[in-house]
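Given next, in structure tokens, is a single chain: the form predicted on its own.
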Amino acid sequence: MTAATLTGTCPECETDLTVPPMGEGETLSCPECMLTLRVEAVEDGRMHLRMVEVALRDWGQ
């Protein structure tokens, strides 16, 4: 039995990921790039991926 897995690609850089199943809304993080990734949707074991803006915080210095 092999372990279930999930494709996509980065929408900045063009990299192949390949990760264990997740669900609609869960974020991941680019190997490649480092950027925040949302799940929009997974069809038929395909991801389709959305960069996610992060808010940085301002320390006040």
Contents of the next structure:
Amino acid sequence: MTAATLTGTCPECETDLTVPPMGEGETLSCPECMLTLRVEAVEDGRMHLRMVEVALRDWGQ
Amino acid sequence: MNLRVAVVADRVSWEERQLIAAAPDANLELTWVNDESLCLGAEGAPALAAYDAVLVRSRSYTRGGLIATAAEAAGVRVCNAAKAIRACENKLELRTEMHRAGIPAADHRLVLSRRDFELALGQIPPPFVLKPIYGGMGKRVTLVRTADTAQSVYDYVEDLGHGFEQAMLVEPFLDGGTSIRCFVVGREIVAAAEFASAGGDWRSNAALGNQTRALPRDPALAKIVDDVVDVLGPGVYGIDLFRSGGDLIVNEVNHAPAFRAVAESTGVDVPRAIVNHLREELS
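If the structure you just shared is the form predicted on its own, then what does the corresponding form predicted in complex with the partner chain look like?
Below is the entire complex, every chain and molecule, led by the chain shown above.
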């Protein structure tokens, strides 16, 4: 069963986040510090988040 | 039982989300695998051992070809093939392959130094386009309209470019504000659209949020795309072309193409076409 929302904490500013269901690898922007965060794992409705670059320098495809 | 396919990318964006959602209808299970943590090279590619195949969706113009090469060497089935990805990542390599096969591609000069640049200016006068050999999404592609500004533009390449970023091409300015994107799956064009620059930017690129319109079936377009696929092999490609003097000219081929704009402008279910192709390849 899929949770209606997921929770997590921004690893940079420690803001508590509640978002619609997301999968591993998807990204979101922290509304407080604006960093781009990637969902590394989801366990029991709680996301483990990691800061990533908005766009990598060698993106080109 | 569903076959398992690793979607190798640094993150899941709109396109990957659509592919993952469409996969069960083709009896596939697509799973995101971080392209930053594969550590390929070991026999059997342990990081990919749980998968029946790999779909390379890295946006990086360095990672895709390397990952595909190492995965294939370990016996993993890869889409697109490493050879095709390496050709797509390198604009000079792609142009060379096209010329070798007799497929119209843009005239160009390889520029590795200011002396090369000066010689190129003598052979391809303004307006011309200066573009990096590695790269895409229209980034750093510069339209030089007059010889007055050419040397100043090159100052930035020389001063700020690092290593292979100084490897450039000079090409005649051809596109006239529009370009054609053909989305190919297997050997077939599943969607074709024309991109027009949005007014504030001369570049007409799918990644730059330009205006789009669906294109009807065109035998000339089908022929040149078929020729390109003959060279690269069947796969999933975004083939970008220009019209010049009534002829079609291949500009770029993207090996992990975005498809949101072309899907929305044509109404084609691109994710379904891709997962069905993967299923056929694995059967």
